[in-house]
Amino acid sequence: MSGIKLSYRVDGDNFSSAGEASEQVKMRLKQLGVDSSIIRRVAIAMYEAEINMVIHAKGGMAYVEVEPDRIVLSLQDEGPGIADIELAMKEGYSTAPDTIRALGFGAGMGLPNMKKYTDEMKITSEVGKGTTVDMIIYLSAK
């Protein structure tokens, strides 16, 4: 199970393919043999990764690596960037537009649920050049 590399287009602005490259993930996790409960986790934080590329940085690219003791996930855009890191790890905390919030989305719980789903989390963010969020998720205990 070591080694496998995927990586999927995140379309910016559209709400009707967002979540795809999760569901993805999902099936090829489920094929991999790997625990339900792990799967679960990486649906999570993958989904609530995309759905904020999509609300905040019109799109971007989600990596995916399966190694033999962990799964990586790394998120790349070319956003906005995030001004206040900490701010933004609050939650309820959301600078999504009323017409996103309209839609259901922007509660300000995803960047929350990323990390309370994941081992270890990293964002990297410069305003106005983009964000990078980088997960671990271990395949065992800790």
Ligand SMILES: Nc1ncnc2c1ncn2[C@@H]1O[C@H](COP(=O)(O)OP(=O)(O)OP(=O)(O)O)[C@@H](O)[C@H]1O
The other form holds:
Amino acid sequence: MSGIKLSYRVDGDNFSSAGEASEQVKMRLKQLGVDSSIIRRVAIAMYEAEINMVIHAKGGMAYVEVEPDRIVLSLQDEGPGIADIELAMKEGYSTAPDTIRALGFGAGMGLPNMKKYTDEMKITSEVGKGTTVDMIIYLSAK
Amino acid sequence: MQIKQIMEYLNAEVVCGEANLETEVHSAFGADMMSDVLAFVKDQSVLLTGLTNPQVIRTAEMVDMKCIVFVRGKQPDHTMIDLAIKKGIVLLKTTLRMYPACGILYMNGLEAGGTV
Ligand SMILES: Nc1ncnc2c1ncn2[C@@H]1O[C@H](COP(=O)(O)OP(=O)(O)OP(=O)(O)O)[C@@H](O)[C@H]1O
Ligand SMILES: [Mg+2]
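Okay, that was the form predicted on its own. Show me the form predicted in complex with this ligand next.
What follows is the whole complex; the chain from before opens it.
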């Protein structure tokens, strides 16, 4: 398998379409014959990050690279940024309003979940400028 | 059990996915928070929920659910039904509330399944 690069624009104004990029990545990985447990980890981590971009940052870009030994995800937005990343990573910490909670999100589980499902995760963020979440999942067993 | 048995136990109607009613399922998860589904589902293939928006279908698809049961008489809309058909997920609806719906299935052998 040689390197494959995919990129998707994530629409921040449309909650209904959130997750489309992750869905397409999931399909591509299936076509490529990637192990189903790996696909699931990639899909969940990317979906959480995609939803975060939609509910917290008005959308952004998602980049996926499928390399022979790993899958690299980068989700980049120009939203409000995260002031305290350590706090944001805590299970249960959420700034989501009740309107988002009524839609089934905003439990403060997304970032910890992304960390759990990936082998490496790094958040880079500047208040007022935006947030980038980089994640790596190795294709050999964890 | 097969999905069609879930229909009988819960007196549920099929919304879509008639062709897959004989699919075997072994465990289920009940939640109105999709955050919890993403965080805790391991191998469960049935989701019981009272929430109706397209992200319910997407969340279910991300964790490889085969069937979603809408409780409290909730009716999924067209966007949700189209998505579910595309993903091959069976949608059922029952007028039962969450607790009895889960309880009845649990008593009849549908397990809680593992946690991550
Ligand atoms: N892309 C982002 N831009 C700005 N803030 C973010 C972004 N991603 C996360 N955050 C902040 O970090 C907090 C925690 O994120 P996390 O994904 O863990 O929880 P949540 O999105 O609030 O709820 P859940 O993921 O359970 O639906 C968010 O409430 C938000 O304040
Ligand atoms: Mg989140």
